[in-house]
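Form predicted on its own, single chain, as structure tokens, below.
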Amino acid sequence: MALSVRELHPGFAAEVLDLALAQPLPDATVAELQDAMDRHGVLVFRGQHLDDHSQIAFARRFGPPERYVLSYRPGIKLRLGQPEMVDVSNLDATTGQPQDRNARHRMVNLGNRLWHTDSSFKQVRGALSMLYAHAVPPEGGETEFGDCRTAYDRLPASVKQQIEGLEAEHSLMHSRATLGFTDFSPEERAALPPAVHKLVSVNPRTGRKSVYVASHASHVLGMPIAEGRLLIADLIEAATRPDLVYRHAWRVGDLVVWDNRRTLHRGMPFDESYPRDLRRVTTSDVAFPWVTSPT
């Protein structure tokens, strides 16, 4: 049966209707979802009933999940027990209540309010991210997505020629340092050395190009630092013009999936006295036979 898809933003995000993801999907449905992701970049699934294991199992149909690495400090307790899951919440790991505003986990996550792509700071960058809502505040806390593919299409020919073949260095420590947070242990820094990626990303299935930039991008190789940072800022601005942005207002049970290689995203502020519990699984951008049988 063909997927039922409703476009949420012209040429960009879309909602997939009447599909339950808690149970294994047929290979044909996974293939249709991959085609829909290639077309839209962001897919929304409302009213899902996922636990951590079923969310991870769904992600595995599209690639090997990344493993969380920021746990190299004695005394740090992670709230979630699955190494494939990133805790995008404001909840304390011990009490389960909203964190103190100076909590380290909160300070690291504040960087999510910058326009970014997940795991561009890794040698093997992030591919698809899958974020699921367990609890949301009564207002605020939306996630915005920018369309990097249309942004590339709109660039003047001279700019396309300029950025073709250029590479930028990406670092999680750089994006957090722009907000004044530098409290990373030597072990954490060693686990996440800077990574280099091209400014133009190409979808291997469609051949379509996208700008590939993020708050993690610190400079462009071969250019003066200041000049490269201005170029990165210009490209981020091009991908986040109002007519290229989809804003997702979260409901409990929402799963949103996006392709980090053709989108930017950022979280929006909210009243942090309310719990906000979102959990993310991100697949690695590796060659992968993405239509796989469940295990």
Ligand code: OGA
Given for the second form:
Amino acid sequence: MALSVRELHPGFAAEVLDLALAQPLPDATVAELQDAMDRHGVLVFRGQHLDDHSQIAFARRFGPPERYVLSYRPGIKLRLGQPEMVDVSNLDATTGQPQDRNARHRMVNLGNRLWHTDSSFKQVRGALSMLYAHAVPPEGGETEFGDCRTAYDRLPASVKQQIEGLEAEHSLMHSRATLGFTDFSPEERAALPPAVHKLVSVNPRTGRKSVYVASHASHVLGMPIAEGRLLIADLIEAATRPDLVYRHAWRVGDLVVWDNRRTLHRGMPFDESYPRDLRRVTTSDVAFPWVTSPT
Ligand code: OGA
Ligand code: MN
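Same protein, different condition: the form predicted on its own was shown, now please give the form predicted in complex with N-oxalylglycine (OGA).
Below is the whole assembly, all chains and molecules, this chain first.
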């Protein structure tokens, strides 16, 4: 079956039409979707009917879903039952209503407003993130995506040469610290040590290169801190110029899938007295296809 695909932004992001993801998909369709991911970087599926289990099952076709470490803080009640599911909502786990302004879960999630890529702070990076909308506010709360592949293509040859082989250190604590949030326990810090990744990432399936940076990147190895931070800021800027950005306006039933190795994203502000219930599963960066383990 050939996928029906409509481009949403020149050279970046596409909508896949007429495909219901709640049912198990044939291997051939999964392979076509992986090809489409490699081509477009971001795929949008509208009008879906997913629950947490079917969302996780869909993700599992592409790679092993990450399991969440931060959530296991003693005394913190989780709203969602599955360790594979990240609660990106503004909802309180006990009341189900919009959370307090100073809620810890809100503080951690406010970091999503910075340009970033998911789980760059892990040794095995995040690969595909799949974010599904159960409730959305009447306005605002969009998610923006930047194309790190075209950003790389457009770099001057001298910069391409400069960054080839360079590595940056990434840490979740770094991106949160830039917002003044440092309330992490020693156990959380130990569970999420920094990770080092190359500034240039290559898609092994296509050979295409992209810049790999994020708000989690604190410095470039072998460079004075300030110089490395400026380089990281320049690369983030290059990948988020307005003509490289697709802005997704959410509707209930949207599933958006993005490749964290080749895109940046950030959440936009909204009136937080309205519920915004988005839930995410992220796969780990292993070669595709991978052998699905029995669940
Ligand atoms: C995420 C994320 C942004 C948003 O789920 O990884 O960054 O718009 N979300 O909620
Ligand atoms: Mn994110």
